[in-house]
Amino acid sequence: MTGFRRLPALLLTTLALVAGVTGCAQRPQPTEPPPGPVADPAASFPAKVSLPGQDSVTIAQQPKSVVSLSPTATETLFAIGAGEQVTAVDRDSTFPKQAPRTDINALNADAATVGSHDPDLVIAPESATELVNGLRAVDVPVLVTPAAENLNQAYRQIEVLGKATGHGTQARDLTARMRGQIDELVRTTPKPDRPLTYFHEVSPDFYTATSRSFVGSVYSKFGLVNIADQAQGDFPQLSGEEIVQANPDLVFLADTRCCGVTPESVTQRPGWGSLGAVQNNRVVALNDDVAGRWGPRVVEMAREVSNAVTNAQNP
């Protein structure tokens, strides 16, 4: 009998599970909504690279074991988000710490002692030209970075090694940020009642840049003139009578790690206890690293130049 009397309140609840079930049969089902633009999907592959005046490369797939042997693209790869793809850099790759970095020397490193790290893309600076051969003939992806000569230069490679890598949003949107704080730091920076001289020194036996370099670019966008522009080539060397002689309003130190150069230790050169720049406490000391290399950091090269145009004209 107990069966008999659920028999009806079974029947109701079959009847309302079916109604509910074509209730929501009738309902319109949601859907996924469409797939919006994705930021470099690996489907971006294969990927058309160059830089200007290099052959162009192409990558097959996003490359998942990159091997860099130039410090600026080292530390370009980890601050676009590409440093986990990162397998092995050269040895003078010193930043960011976690580079994984090897004894490699990019000018005199041979095909298979980079090829023994199994490289599906490698980054090889200019200068390598024997080593891209030998790493092209066994049909290794290579992409060649120059030296940049300006800010727009870096920018260019910046963006290149992101889509080069899976990482082009990234890249551009650190080459706009980029952008935004150096002219933000030439803005702000008070400008003087004349244009300031300087010496940019790159050894001890006073190698320099000039303006025609890219770390010479930079001082130019804050109107410093360069004592050494009247020589020849972007790297000439000076002699200690020429900048005595010249006598710049400042003197940027970009020796001070490998050399050990200290704004102390120039005083006691010859003649330059009588440099305006010594007198004024107008000598800085840069990181060597950072004023030797046309990437991210540039930032923190051109907050050091703002800062002492800044000191220079509250004594």
The other form holds:
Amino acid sequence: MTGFRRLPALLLTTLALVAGVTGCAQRPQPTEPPPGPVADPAASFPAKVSLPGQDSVTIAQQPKSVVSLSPTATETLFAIGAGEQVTAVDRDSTFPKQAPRTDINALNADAATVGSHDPDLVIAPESATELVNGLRAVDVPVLVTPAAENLNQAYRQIEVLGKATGHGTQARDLTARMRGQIDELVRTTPKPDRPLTYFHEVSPDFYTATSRSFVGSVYSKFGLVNIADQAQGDFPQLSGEEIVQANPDLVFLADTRCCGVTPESVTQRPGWGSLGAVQNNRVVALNDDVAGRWGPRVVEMAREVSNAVTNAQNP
Amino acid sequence: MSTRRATPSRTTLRPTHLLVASVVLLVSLLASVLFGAAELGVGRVLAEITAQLTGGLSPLSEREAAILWELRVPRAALGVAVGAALAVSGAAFQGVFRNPLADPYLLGAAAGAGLGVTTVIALAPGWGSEQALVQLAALVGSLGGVALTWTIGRSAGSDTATLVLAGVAVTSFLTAGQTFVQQMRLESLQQIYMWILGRLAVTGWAEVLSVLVPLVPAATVLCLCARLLDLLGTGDDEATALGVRPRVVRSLVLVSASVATAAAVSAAGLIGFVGLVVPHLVRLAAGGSYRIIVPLSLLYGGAFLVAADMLARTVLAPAELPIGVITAFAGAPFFAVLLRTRSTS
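The structure above corresponds to the form predicted on its own; please give the structure of the form predicted together with the partner chain next.
Starting with the chain above, the whole complex follows.
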């Protein structure tokens, strides 16, 4: 009886071996290497990241508690899928709505207040020098994000934020999408016969941004000429007389939310009734936050500019 | 107060003084209207003014006319009003405190007005654009600042140096209060910062009127009190013997000067040194009597600020420089020379 029980077992084993060998022989050879440790975000750490002009930062593990004190960085973190890692953001991080806002202001926050959120990564603006020094003194990794000067620097910053939080792939996908959308907008915007001039208003007392600023670089992609470019610095204050004299073709208001300026209210300003932009309804109300940040929503800004340039050519 | 006798060198306001001051004011006013960031051309602007006076044809385009009549002319008028207010109040403060170093900025008036306006801008953002409320806050702060200086100075001693030191302490305290309020509302920082640096910005004739309405009665009172300031300079006992009530005169002058300061500060921010430099130059050029200093400071103050504003608009064109920077460039070295002269004498 024992021999009869061994025979089927031997046959089954043989069958299994034959089937296994045959199966292996029939399976196609893999064309790509199997997913390795790199696909696991946690496995891409420790990560060393750096931005232009800033010290590099080594992040030992994928951060689980990120404090963002830069509204631009907050928008970016949520756009690349790192939102769940964000435990606190500053008071000016107004977008997206689900961002965990606090009363922290990067300009005057102290390290203890920020440290109370137990961050394993803090993202701070360049202006928060004291805070950054304080946090580094207690060994909290701080990634300082300087203001981008042009779109390429903005893309790089998004990708660095992706690398720092373990979302490198999503960040690269995002920048590729942004590049494509902006290039498409530039390509499809009709070119005017002569370069159009513009005034970008940052505040009602005529602070503005020149072409040397980030927002100025967006306008430049559409061939617009800034009336403030002869002034010193990125954000000079123009005299009212200079603006009326320059008579810009387009006026963009980036002080609609902060200061309640509207295309209608500017018509009441002394001398502005004589501006071509006012007479031809070419005063564009922007969202201050979108116009003042260099994050993913810059595509919206580019779309506003594209629409304005298009409308200016359709009397 | 000290009963030290101070004898003015000259006491009569001559018609030539007024004529020269008026001409200087008119010339600076005309220069301010003729020159600016936009090059309208002197001849064309003069032709435009003539055309407006005679009903002739305007040589300017619509935009150029807007620059001239809606921007330059109201701004020049505001400059005259603010400069006159600061200078006449500076002269009055010097008379009351019997100290040529006294000015609205040293005695806490401007810092008090600054604290008042900062509080309104920062803590009542919606109301911060209400000119009347801003003016009221400036007036309350200005009067409070001077009252504090006066009280502390009198309790600490009767010499003028003590009063000035009291003013320095009060100014520091009020400035700290201003900084505290700013830190509470950092989003208002830029608006407050620009206001602190001083700027003549007009949205029409409303700003000009907002200074002129309180300034005209205040300046009238100060001019009428100029003779009494001279009498106070002879000492309280002598003044009382001549029928003057020193306490009443001082109160009247202090309130009027504070009103003038508040009117200027609420419209144009903190513009320093005008109230110090202008009365001094008048004293050097025309004599030490307040019957001369007060009215002439009014005229020369207007001329000085209009000229400073013209520089502010053109030095960094197309950008604009805060006018407080120009007055500080002119006033700070003057103040240093003044201190040195006094210490060596």
